[in-house]
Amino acid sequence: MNTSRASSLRNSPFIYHSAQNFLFRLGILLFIYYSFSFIDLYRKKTWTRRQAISTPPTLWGTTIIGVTYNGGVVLGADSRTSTGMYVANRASDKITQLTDNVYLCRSGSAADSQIVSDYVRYFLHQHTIQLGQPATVKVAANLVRLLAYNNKNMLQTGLIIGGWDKYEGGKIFGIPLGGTILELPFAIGGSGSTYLYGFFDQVWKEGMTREEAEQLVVKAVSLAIARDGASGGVVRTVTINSEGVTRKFYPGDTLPLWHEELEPQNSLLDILSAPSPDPMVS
């Protein structure tokens, strides 16, 4: 009796009807859902691109320098991080360690610059390790430069690496956006970098002292902080040569000034009465 009655039941043209309406509506409403969702997709879409159409691209600033001399190299850098026009960090240092003896000048977007590093610092320890012995330069800029360029529609960010090792000496090596490797007597880079290559082209010269390598270097950075805005702070250096390596660091109120530059003041007040200052003499 139940076995006839299911039988009928599945035979019967009502539940037919019943389950063809069902999916019917199914398929109505599914539509509308994905009709709805796929119009705002392209509403978000649209509003992304007139967003990024209509503000402005946020801009970094930063001065790094790269310089061989007689014996090593001498790394430089301003520290000023900015966000624009906002100043985010006016102390950073942008000379960041990956082995002993090798070193890297960072500029561009901070965070971008940061992850490379600490992936290639990773990379070389690992190097290390396998051999038995410290990573030249040259393997250390091109671990770089594999990273940056497999990256490059990615990364924003231009880098400097210099180091010195037992079988080459000093070495500076090169990586702006695109993951470019030069290799250079000397390199230089970020916003600040626009100011200065007229001024190495006049006082570059090869086998300089370690004092003459370290003096330019601030020269040129103080220069680079005297005209471009978003360059400032204070100026580190880092020489690498077969004794090992040194830091030093320049206050502000240490670097010489340029024409136009005020002289460093502790209120706005010694700023406004403060004589004007006398015209450059080359």
Second form
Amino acid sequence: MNTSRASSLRNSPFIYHSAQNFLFRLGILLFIYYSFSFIDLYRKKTWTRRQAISTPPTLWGTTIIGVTYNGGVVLGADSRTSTGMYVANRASDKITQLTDNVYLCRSGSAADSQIVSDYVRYFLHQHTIQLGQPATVKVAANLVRLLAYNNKNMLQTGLIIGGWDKYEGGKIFGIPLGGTILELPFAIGGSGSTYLYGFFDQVWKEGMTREEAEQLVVKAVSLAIARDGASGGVVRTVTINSEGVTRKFYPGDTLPLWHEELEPQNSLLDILSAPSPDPMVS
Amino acid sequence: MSSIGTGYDLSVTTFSPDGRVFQIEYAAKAVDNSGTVVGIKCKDGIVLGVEKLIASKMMLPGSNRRIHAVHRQSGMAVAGLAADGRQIVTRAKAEATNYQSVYGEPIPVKELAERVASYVHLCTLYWWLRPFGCGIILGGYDRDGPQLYMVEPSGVSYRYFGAAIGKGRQAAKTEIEKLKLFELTCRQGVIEVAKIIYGVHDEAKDKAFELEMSWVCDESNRQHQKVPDDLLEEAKAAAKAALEEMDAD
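Output the structure of the form predicted together with its partner chain; the preceding block shows the form predicted alone.
Full complex below, order starting with the chain above.
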């Protein structure tokens, strides 16, 4: 009795009929396709919203510093704006003006910090006109704090306000994420600031002179740039005192080098004129 | 001095042919009919004093206050319609707390005076609102030092060394001008203000009055407070003695 596989297959109309054969294969393909989609859906659920965006948001992975000295304040910052791994702007200015005598260092989301500073500049301008005299640093800091606190769910920005007014002299206010307001003798912020806490613990003293304060700020920012990948570029400082505002700029090659950093080179072509390396001696 | 603007005085939104708004002037007359209010700026603070005419002997002394604290560092004395005055004080308190919560510092006296003046002026612009029938003397101590402002029913506000409104304002102003305000401390100023108020009080027309005084000065820690009772009694005694001296002449 030849009831072999061949005869049973022959008896089955499904496999041998060409149209049904095609449908059968199609069904298998569809099954495989949907099973992959199912796996994809499962995978998507474990993704966070940020990973689903195609380009990462523009952030100031940054280092910002504000210190008071005897007679005023010095604000300092690096100049790197990064979009993920790409440096979107290597010479950005993170110290923005709010009024003639009050400036703001921005860190965190670039867009958020810009919009906050625009609003506060607008409010302070009106306030100055109404008051008939320059606004105090405390008022500027309070306006920033109200915006940061009342919109804390939507904003991601840490700010340092520094300035000089005739009643209180030089003042620094730190406003981290969430909208706390802290009046401090010095403040540090941004991703690079994590490397500076110990440094400031050791080096900070009250009542420095202007030169001491400026040198301290430049040294601190350059230390943070050396260790923090999200900080870099040039160092900008703004000094505010009773006489006014002075902006200074320190290009990257004027900054001191720290442990294991390389000498800056203008071009790798320079090494072509160098003598050939010493042969290895066994 | 006073004229009746027949036909042009029915609404606060009507000018007379000679450019006056009579309703506002009539509102000022309501202020002129109330008890005298005096304010002076001494070298270390402000002193406010009110001649509070007592309507009935049954009233508790100390009630129906005419001097109100707007916030820690400022106070207002009101002359004229008391209910209108209460409304303005409420508004001033709201302005002061709003300023503090937005800007994070106590409202400067100049700013407070401007806001009160704007509010009083607002009520002179619409036909469906009558002007406030009260004048305000506002004194405060902020980081620019002690300041004294007066706001009239028309909505103008000026800064003064010494100001007086109410019945006895002419005589009071003369007395204030005799004082050397730049040399007076607030302790001395309290006694002088008591003397002035006792001096301008008209015994014939109004029988009883209560003296209400407050100050903002270095001694009160730059906060607006009622003048301490012992100093108030001292001032009243000195004022009565000065009156008797005058009567004896």
